[in-house]
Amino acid sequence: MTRILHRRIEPALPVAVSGEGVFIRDSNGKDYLDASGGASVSCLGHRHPVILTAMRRQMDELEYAHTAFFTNDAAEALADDLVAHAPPGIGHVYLVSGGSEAIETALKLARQYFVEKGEPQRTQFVSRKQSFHGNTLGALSLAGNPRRRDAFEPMLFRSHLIDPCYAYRHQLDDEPDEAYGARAAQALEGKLIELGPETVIAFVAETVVGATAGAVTAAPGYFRAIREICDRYGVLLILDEVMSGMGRTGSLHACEQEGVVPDLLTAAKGLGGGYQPIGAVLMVDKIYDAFLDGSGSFRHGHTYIGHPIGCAAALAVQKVIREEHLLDNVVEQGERLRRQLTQRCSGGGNIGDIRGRGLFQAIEIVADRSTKKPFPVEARMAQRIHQAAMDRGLCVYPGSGTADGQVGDHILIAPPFIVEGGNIEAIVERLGDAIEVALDCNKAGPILAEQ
């Protein structure tokens, strides 16, 4: 018996032990490769030495400070690291202990900006359906996912939403990519003219979707006329890239491959590789400089902020990162899994799309290929190749809501930078049979409670 409240209360999780590298062990002594780094978090695997020393010699010199009346070396010489290999005009840095906290000090951020720049007028925040930032309440307020804010509506506050970027359920089928690219920006600057852009904060993206729509990313020029749009506008841009960033895509931050900068950046999982609790905001010049000439402080705060030992911790896990070449692995293993999961999974009927960009690819699932028409919320079709793969000793990240935040299915891939071919392999037999289960056992009618 548990006295946890876990995320579902049945049926019973099994009780990881220990980890190495690639792979997770339970209380039972069976092994699971994790292919998707629990939530696209452990980028180099589990009990990496260089990290876990790093750790130890924090512990040995300062455990905690709280930052109300100290700075301490581990934030001061991670700030440094992160501005030092951020986009351009990028110079500072706002460090938190993850992604939905790096969300909220966002959003807080960009609202004081123009607070401090005299335009208190701007209230309104505009974000994209199917996506997701977060479970804290500002954060879930942006979200486009219905099903994840249903009984939290009359908490939140109003935003407001366009469709996103997602070729394969809103592309025309004789529309070029770059055609597309161009009508999906230009809802942005449709609502900023509904709203009155004067009223308007920021738009708030995630550069390539995760967890409510799997690994979607952007149609050529896209987020270069959205960056145009809000620049014309006075709009700020908030990226996120708490799932997508820090080196999940093959480059350290998914916007280099954009050739886009964001006035605000948000990072968090990749960040710490799970090593301890992390995220960060990355800010442009212009922001901190609002803040130094106008009232000098930023109004808020949260007890963590600047760990000493999660800074250490980030720090090691980015030099690593670093010195071992890992994006180019990046690269090279998510080229190797695309290839092959598209040879494994492409032929059936019941595999809509595969996308994604470096070690961060999905497959979306369909009833019917020809027609795109998803499955009913009821085959429960993620979670059921998501507990088929467990079966087979592999962790992948199911989601649900695809298509339109309430029906569609898709399976998120994103195992640690430090994968070898080998394990490629062996994720996308286990994955590929897991898909095979799954849906073979739908055919024998749906599973309508948790199994």
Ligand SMILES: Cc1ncc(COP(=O)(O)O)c(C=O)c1O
The other form holds:
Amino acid sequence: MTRILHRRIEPALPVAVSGEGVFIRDSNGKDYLDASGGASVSCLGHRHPVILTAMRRQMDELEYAHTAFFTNDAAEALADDLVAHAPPGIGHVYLVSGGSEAIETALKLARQYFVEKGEPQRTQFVSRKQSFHGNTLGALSLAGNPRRRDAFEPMLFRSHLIDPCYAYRHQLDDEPDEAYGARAAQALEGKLIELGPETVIAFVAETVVGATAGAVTAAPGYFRAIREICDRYGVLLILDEVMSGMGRTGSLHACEQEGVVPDLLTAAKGLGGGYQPIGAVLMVDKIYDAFLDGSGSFRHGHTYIGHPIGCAAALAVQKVIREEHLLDNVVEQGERLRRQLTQRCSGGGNIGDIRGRGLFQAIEIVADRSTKKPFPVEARMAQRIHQAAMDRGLCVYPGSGTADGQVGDHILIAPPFIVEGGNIEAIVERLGDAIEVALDCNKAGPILAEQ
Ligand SMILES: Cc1ncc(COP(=O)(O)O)c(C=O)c1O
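Given the form predicted on its own, state the structure of the form predicted together with the ligand.
Complete assembly follows, chain above in first position.
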């Protein structure tokens, strides 16, 4: 009996009672290897003593002070730290309580920026198919994820969707990587010209696509071409690194590996590592300066922004990552994970693609590897694999709609940055078994590949 409206009403969920390192224990004493950090959240694993101490210390000093009346040391220290390690040109941050709030904030910052600058005719956003930016109405309006949008479609504003840069499905057979990157970026220019570039506020994209398509990295040169197109038309570039940022791909910000600096950069999940709900929007100086030289105030705010305990936790998380050189481990274990996944899984006729960067890897599952044909929605293949993995004491993050927003399945693997070689072996073994079991169940059942 539960009084909570859970994400799914059935089946009942296990009860998480404790955590330690990369493991979560349920109320039956079963341990789960947390191979996705929830949804790419728990970058330091569970119950890290340094973070708990930092939170306790902050609780003993100040638990909350409204940001309309006060600033606080924890928030100022976190902002200083984020700016000190940000890409060049980023000088300020806006602190929020999660990923969707970060995106809502970025959209409103971008819009008010143009109002401050005397370009109020800029009202439109461009985003990408197979994307996810959060479940609040503004963030959902950007999403190229019909299954998450369907019920709410009449309430969403219109964002103009272009194709993602998704080599596995969109790169032509004989097309070099760079040529594909340039072609995919050209879709943005085409869309801007169609809309009238002077009416567009910003282009919004996940630097590495997470929940909807599964660790899809852009082709070489794609984001540099995107940056140039945005600059050519005076359109802002918003990169959503809620899932892929804060070290997950092996550099603090995923955009560092693309050689671009966005105008607005969102962060959340790995920022606080799950110790507190927190997010941030990092902004380049021209955005801050437009507010400074203009109205002097951003018409926005939430009750819990800059929350002292959230900020203290996030600062402690970021310091531990640096002091323990954990990004080196992200790169090393990420390569090990990819190697072992390839060895264990790539022989099967249903493994379409294994991809990703750092400790942000995914497997795309298909009904037929030679044609890349996905399983039908009703097969619920990603969910089946997820359940089979949970049965084996492994948490991975399932996603569907991978191929075109509607059909397609992937499994995202995003373990904590403290993961060790033995953990990687266990992840790959259990996941390999779970995939085989889910595929066997599908063969036994009446569900066939989509025609
Ligand atoms: C890229 C991206 N942006 C935004 C969000 C929304 O974050 P939250 O669930 O913290 O609101 C998510 C959540 O998965 C995400 O993956």
